[in-house]
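As a starting point, one isolated chain is supplied in structure tokens, in the form predicted alone.
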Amino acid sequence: MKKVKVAIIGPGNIGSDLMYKVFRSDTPEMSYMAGIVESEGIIRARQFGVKTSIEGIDPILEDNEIKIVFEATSAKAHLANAPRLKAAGKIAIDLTPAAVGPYVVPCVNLDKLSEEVNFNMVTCGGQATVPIAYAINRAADSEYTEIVSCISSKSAGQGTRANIDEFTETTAKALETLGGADKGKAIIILNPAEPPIMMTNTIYSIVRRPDENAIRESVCQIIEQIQKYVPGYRLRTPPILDGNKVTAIIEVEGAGDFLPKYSGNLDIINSAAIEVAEKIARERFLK
């Protein structure tokens, strides 16, 4: 089967997990991964037989097979290669929180995204809870939505505390563009125990229309769209009605392709963006 040739700029456990699921993907072809220094993620990939690069992002510009590039880096790093990749006519797929293109969640909306070449996947947060803070929106319309993302100290790696403050700024502004709130508030835990936890998100909701039949409908349809994608995403507490506000707890398992099951946050975010590659793959490359 024709495949899509793909690159990954940064190999830390984001982009290893990433690499992984793109070798098990019907659609992408693992091209190239790129980096700053000789790291265990560049010798890993090259363990596989992927080509490597510890100059940066400059290989994967001049390289007119590669046509999708995934950014697993930093926020600071995407806003200085975005617009170096447009102009090689690449399509970004930033999992930092960067914010340069349109957010994406795929379950809701990437459908409407036909012709970007910048697809931002918000924030492992984000993909946890914009389609419950959305699917409760489209039931009972939100005034305002909180969400408490709180993920094992082991799955936050560097990128992930470095870019804390651009975690919540983003995450807040999805609950809003694309959850459907008129205002949005995210926080992030990062939970030391042992064992470690898994990742476990709370939505918090003011409604409108408050009609908890509805609401149960609504957030059990956008489940079931998101496992096609993410099998390990669950509802751990179904959405609960006080009054006018709204409670629903989320638990997101990994599928353990690189890193631990408990590194769910990771996971989904990598899930999202393999969704939208694959999407883009069959769309744009493979008619």
The other form holds:
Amino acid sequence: MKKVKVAIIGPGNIGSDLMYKVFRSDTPEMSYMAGIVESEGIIRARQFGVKTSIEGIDPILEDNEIKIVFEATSAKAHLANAPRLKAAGKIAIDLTPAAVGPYVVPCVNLDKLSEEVNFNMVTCGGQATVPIAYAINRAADSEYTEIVSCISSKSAGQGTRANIDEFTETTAKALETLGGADKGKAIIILNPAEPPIMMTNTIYSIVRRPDENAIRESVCQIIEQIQKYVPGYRLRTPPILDGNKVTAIIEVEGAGDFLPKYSGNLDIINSAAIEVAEKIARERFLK
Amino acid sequence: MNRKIHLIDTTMRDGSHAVSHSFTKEQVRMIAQGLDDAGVDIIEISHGDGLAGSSINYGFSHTGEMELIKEASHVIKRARLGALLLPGIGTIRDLEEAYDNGVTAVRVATHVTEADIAIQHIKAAKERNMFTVGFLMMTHMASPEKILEQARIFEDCGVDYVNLADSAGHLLPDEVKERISLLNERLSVPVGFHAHNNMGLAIANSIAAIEEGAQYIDITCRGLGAGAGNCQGEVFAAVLNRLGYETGVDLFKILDVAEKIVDPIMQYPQIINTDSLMLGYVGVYSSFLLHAKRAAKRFDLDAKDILIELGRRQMVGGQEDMIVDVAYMLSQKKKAGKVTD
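Following the display of the form predicted alone, present the structure of the form predicted in complex with its partner chain.
Whole complex next, starting from this chain.
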């Protein structure tokens, strides 16, 4: 199959794991890794024979063969890069909280964004919980949906730690806009237990039509869809009804590409980004 | 006369757990007025899990906390009005709202190893000239050296003091001493302590903290708080009087607040029973207690077994959702056991 060239901006943990996932994918082809300093990630990319730049994104903009660019830096960097990527005709898949483009959770709304050129990947917690929120809402009509994401301390990077409010606020918003709840709330907990715990997510919802079978069926269906791009996504506790309150708990084990398996939080956002890239590659460039 | 000890009353914050977050405006007005008159330094009020803690996971507040904060703010004349904020639950936006409603002191709390997630909130509070405290929870889960490393993160952000919480009520007096003494020796800011009475040591541990230099101690009237409750304020005031410490608190006035205002509000006596002892014994976050009891009822289990499993899994503060996870797992095991019987 003909491949579509992609670039990654930001050679940190997320960027490196993305690179490994691009290597594994049969549609995107790794072309460029851009950073701002000679870092471990840049050296790693070069060792794999990937072209690198430590002078920002100009070489990416100038390369007409590169169609899709992953942004794994910071909101500030993406706000600066987004208009330049757009002007150069590149599709941006944004893993920062910049939210220049609409939120995307592949199994929920990727099909509805066929004209979009900038995709925001929400948060790791959003990728893990919005699908369940969406599945509960379509079956039972959610008044209020609340999630608790627990990740191991080791997999919470500097960016998350320095701005944890961004996680709670963005995830809550996505539970409403994509998850369909009238009101959303998100809580994040860091747990330092050793060995590191897997990412666990609890989804609670107050619903108007508490039909346990319909909810379970809807949730199981969406889990099958997510498992296509995140094989380690599992239901720990199936939807339990208590009056009009639904509780479901899921666990995310990472694929262990570049990052350890317990980093399911980082794995799921990267896997979702790759899912977006593959679909765009197939539908817009390989037709 | 020994040095001054600052008493922080958290009846309307930690105590909120013990009344399932049901404080009313009238109750708050009376408690706040009484405590202010009795002379405590800070009166802390917010959902038990801090600002914006009202949720399915931790229990919804009966009356919105901003309403309660406003009510307290109207009657307090000399004490500072404080709030608790747990990054990951509450946000800077919630802090701003509390500040606008009269909160002038904030304690930003994280798990004992995760201080850096509080930096943005501490800075936001300092920008508003709030009295700002860095608060480490579950301090039994880390060594004194690790706690010092984390406390330094708070110190570098300019906190007014660092508070150590024995959130599970697990620490023994000597373990409190080694933690407080190291911090008191090495930090440039004062140190405080927050006890839970799950092992019957809240008063003893608070005295141990003072003996090693702690200057701020958390109290609640009648000990009202999560698990077996906190350091019982009116008793502690009497003990400190006998030890000769200056607190600025009028013993007879705080006795009246406890007996006449708080006691009638209590939903159950604050005693140490098997479940609350188990929290302390295995080192589980005190506010898990009522949630574990509810889950035990829902899944036909013994709350003690749920708490022991949570301890084994090293769950931290805020992970109330895992109570359902554990209860579900135990109930499945029980069912499987019955089938094979």
